[in-house]
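Below you'll find only one chain, the form predicted alone, shown as structure tokens.
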Amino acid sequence: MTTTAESTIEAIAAGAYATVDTLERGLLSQNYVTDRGLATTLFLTLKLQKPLLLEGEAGVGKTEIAKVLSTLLDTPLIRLQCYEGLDAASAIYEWDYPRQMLYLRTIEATGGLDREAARHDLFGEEFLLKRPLLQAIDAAHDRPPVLLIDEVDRADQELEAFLLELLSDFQVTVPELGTIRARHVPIVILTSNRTREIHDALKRRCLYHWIDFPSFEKELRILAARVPEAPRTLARQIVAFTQGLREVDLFKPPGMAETLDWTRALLALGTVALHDEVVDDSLGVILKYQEDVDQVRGAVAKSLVGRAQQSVS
């Protein structure tokens, strides 16, 4: 870890956002409202240059922060999506073999550089493809990009060891070039909907916090911010209805994501008031299992709709 890092990082945590308050408003100034714990965590991850964990159901928010934490430093946003099988070197860097191999035929039809020379020139960083945990690292920013990585709890055990080894170090060694270190520490976010448990030492690399379904009226809040246009009355009985979703035993409940979509469509719709016809016909909006789909179209969705329509009397 660098001093150009350490004070790059200080600077962007004393500078606009010296207060966890600050830190609070400028999310909301990009339309994501959080709630004092999750600021105060926010606030502790730059100011501590610690990874953040952030677990919760899918749909709540987890990936949204990162991209807000980018906007608002106006830094770059890289994210690596985990998913099962992915390796290391897959999320690291790999060798550009076609432009490798064109460049030994070119050389050997122009009877160019002597063969050591080549092989030195083959392993040279034009032919390297840099993934993304390689291009946190290797950022060539004026400030330290915002690394995502995404849904880690997919990703097999032997990405998540190397990962406790680069949240300790930051660096990465490429054998044909050598060790490259951080010249700015990445911000690092980590996101797990809890399919699996992420293991302990890598938590203990990071700060923790656990993002629940929200509230009636932080759910309020988040629809006023994100989808303004939707009337009062509406988004009121949009809330209600998705809360009371979530108290059905479905597969998957819907989490902010889905209550933001539905919303959409329902005034592109033309919407005006939640009714049963047009929730029955567009729950494959909020509900993305067809057996949830079932359960809830007809009686569940009725009752729904009735509790929707009290919420605003």
Ligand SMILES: Nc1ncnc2c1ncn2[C@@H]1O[C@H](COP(=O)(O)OP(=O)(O)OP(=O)(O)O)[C@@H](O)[C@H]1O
Contents of the next structure:
Amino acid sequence: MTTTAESTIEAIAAGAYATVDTLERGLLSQNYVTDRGLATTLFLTLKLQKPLLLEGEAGVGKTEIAKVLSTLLDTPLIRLQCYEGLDAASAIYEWDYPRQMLYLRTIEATGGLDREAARHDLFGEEFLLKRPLLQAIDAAHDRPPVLLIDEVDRADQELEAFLLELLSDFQVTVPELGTIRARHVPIVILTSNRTREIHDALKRRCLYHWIDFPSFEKELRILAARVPEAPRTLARQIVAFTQGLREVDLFKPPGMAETLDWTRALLALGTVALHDEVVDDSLGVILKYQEDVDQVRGAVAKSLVGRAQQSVS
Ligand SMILES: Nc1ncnc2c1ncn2[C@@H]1O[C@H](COP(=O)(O)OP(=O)(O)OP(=O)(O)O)[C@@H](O)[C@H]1O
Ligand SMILES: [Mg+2]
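Having displayed the form predicted alone, please output the structure of the form predicted together with the named molecule.
Shown next: the complete complex, the earlier chain at its head.
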């Protein structure tokens, strides 16, 4: 793949990933399993150069998509992890105060520059700390990076307002430096666990896709892609069990991450087929609340193991 300054998402999308099928196969080559709906949305994200808002339960592969896309398209991944209280400064840019102070002291001590020249230097690029949003639109990249704005529902509404602006114009104004405009529109993936609703104005700028818990077949394919060493029978039993577990009224049903961890754990324990004892002993790998473990351990687990055993017989 070329890395010329001219490369854009369009060029990428028109090349190796010109169709939904080729993109789906490309993602699979990176061990990411999609269904048709998700592959189509991702294809359109690249083609239309629109941000994508991914919502879904925990551990269904939202964050992973951004990582896989950046590998597949051979482009940098820039991640903004959102949290309560994250302010625009930490997300966009800050001035490096300690270094500015040091610089000031040095020129004071040496009796160097006049005030105006010092001010000019102090607020130059050298003392600018680029945070993820500025990094993503920074003209230094010679191809569009993937910008992952992860768990946007955890950030405050004020940050959402900044995002709205950024995702409309792909430019940032640093008062001392002027406006910095993206040379390449980044591939933007926003994720949310829906702990609160994202504002309609932000949604309007994005394509949207809800990732559900995987179907039996999809979960089996993901397991085969991620833990290929798992014997087929055991893999089918594990998936039958986790699918059944998601029908139980739990505080926190297991996501794909838990299925994968549990498979690795069972392999580490030398398990070749599910049985009541090993399931009860390893429930802590898939259930992360004591109330859920208490509810499942014993009768519920036994009946799910029974179903899982039948699913392969
Ligand atoms: N479709 C998939 N193909 C391959 N691996 C997957 C898929 N879905 C999930 N996984 C795997 O499951 C794990 C969890 O995925 P990820 O961290 O992306 O979930 P998430 O939706 O971002 O969860 P959270 O909401 O907790 O952040 C990762 O190890 C990822 O590789
Ligand atoms: Mg995530």
